[in-house]
Amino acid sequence: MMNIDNSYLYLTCGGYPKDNETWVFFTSVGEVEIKNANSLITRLLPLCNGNKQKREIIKRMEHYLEEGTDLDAFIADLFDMGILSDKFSVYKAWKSYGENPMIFFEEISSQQACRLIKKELPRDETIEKIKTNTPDFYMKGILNKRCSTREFAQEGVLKIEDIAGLFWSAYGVQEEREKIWRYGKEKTYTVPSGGGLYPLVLYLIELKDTQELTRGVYRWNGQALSFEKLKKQGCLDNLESMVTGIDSLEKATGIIVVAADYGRSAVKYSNKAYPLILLEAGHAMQNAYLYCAEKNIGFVELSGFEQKDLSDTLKLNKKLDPVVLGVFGVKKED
């Protein structure tokens, strides 16, 4: 059995009684059907908001429960089968569920997906319109610069200042200015963090050997600006039946990945870690971006890949979960 006494219970995902013996979930590994317990779920289920722990909702359900029921036992099961869990660590669960590109439910054509993209969001009700101009300012150019690259060009590679550039910009520490905190100073960085507690951890996988850098997987340090080197990596043959979104990694010089300590910013935001999270990995891709507009680098971020094949095979920290990718290379010139 599970030791989740001091656990807050969370529901996870959803379901329905399909009869009056079996309640139906929809878990991230496919429909489970709980027979005989239609009662004991309908009372348990609007206690698992997060906000009790288990012995209290246990203390509660007591006058409840038929002879012979263990509600531990019980309980400990729809943990196993992903329907319950603790909302500290409520993100597995709903990782779970995207750690593999998706299976598409239709395969959109490039004429469908331009009409969905002409087609207009839904409107508000408005009463006044009020145009406007788009100043001129520094940033306006490269915004416009902008764009996502997925052909590299067949010759040249990026030297290791364009490479420490790209990664100082996506997740480095910020060189002139420091968060006052009540018991002392700590550094900040280029991208704003939930908490300012910086869960993410970014790693180079190099594909071609340079003058600087042979090919292999390396872990960015943000605060000592270097790249350092993973004693234990695998092969770097098969990463293109990993990741989808792009026709070849041949031509490319390499690839960011970043990945997340969920369980670090758990622990302030508990079932909020997850979108926080989310959002300040798509900070950095961002600033990765605004870099290669700038210096006409070509990149492209992707989030269609093989979450544990890509850790198995790059050997990553155990405590560590890929989020989202960046490949980059030297732009082809139209």
Ligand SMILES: Cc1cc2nc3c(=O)[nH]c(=O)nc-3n(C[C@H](O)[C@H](O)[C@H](O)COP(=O)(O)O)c2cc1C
Second form
Amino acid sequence: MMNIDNSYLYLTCGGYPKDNETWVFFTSVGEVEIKNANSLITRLLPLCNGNKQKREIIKRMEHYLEEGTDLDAFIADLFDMGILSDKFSVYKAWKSYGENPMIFFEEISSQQACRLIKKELPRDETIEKIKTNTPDFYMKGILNKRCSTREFAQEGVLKIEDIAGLFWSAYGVQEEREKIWRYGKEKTYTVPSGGGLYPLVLYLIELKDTQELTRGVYRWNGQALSFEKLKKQGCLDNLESMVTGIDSLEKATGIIVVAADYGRSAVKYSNKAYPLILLEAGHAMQNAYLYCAEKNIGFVELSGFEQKDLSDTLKLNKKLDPVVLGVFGVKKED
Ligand SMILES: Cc1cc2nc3c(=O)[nH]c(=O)nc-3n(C[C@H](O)[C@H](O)[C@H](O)COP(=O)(O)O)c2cc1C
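Would you mind generating the form predicted in complex with the ligand now that we have the form predicted on its own?
To see the whole picture, the full complex is given below, headed by that same chain.
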């Protein structure tokens, strides 16, 4: 049983009293029914708002407990079932709702998708319309070229300089800037990060053998500007079966895996760590897209992949979770 004594209890999923005896909760692994604890649950849940520690909640509940009720053990069970969490690890629950395979996935037809895309977003009442012209600026040409590529050229493979540029753009340490903190200077990156905590780690899956990089998995070191080959190498042969949105990886040069240490952000941001990590991975990906637009490299961001299978197969660090992938290669000319 995990030690949750100092936890700030937080309800991580919805639920309702089905009848006088049973509560039903919708956890990320399915519905859970709890019997004969309705009045206990009804009193406990409003207290589990992330602001109160377990011991305070137990104290407040003391008067209501029936003889022989072990609230400590009951709370531990709710933790185990994924109904309660600590506010600093609530990201684990939310992450499990968003992981693949998606538990609430709806397959919609491309006709439905097109209808949805055409549908207007919610409108606001406005009083005036001011027309603008976008000025010419250096990035404009690159922003206009940004696109996703899912097919790559038959011939050719990207050189290490191109790949290094891609990784540096996505998550590199800036060359000149540094941030002055009260306790010293810290490095800064090509992307912003909540609290400057930089919780992302990028891996390169090199799919081809080149002079400098052989097929395998490397960890990107954004400070040393180096790719460091993992000691334990996983199997790269079945990656296609774990990835959706791209039919073949045969012609791709490689894949960026953006992985995260959610806990690092959670130390400061608790429940906000989950959206922060997704935002930060998005910043890295957008930089990668822009680099590829400038260099005419094919690139596509993919969130549809089996996180656990991929992580296990590649033997990625167990303390880091893959968030999003970017497949890249030599662009196929139209
Ligand atoms: C967060 C995110 C996740 C994405 N995941 C996938 C994916 O799993 N599979 C896929 O084929 N494309 C994926 N894409 C790419 C989008 O399909 C693509 O950006 C969109 O169709 C618009 O095309 P464009 O990038 O060429 O403008 C993703 C894009 C974003 C921003």
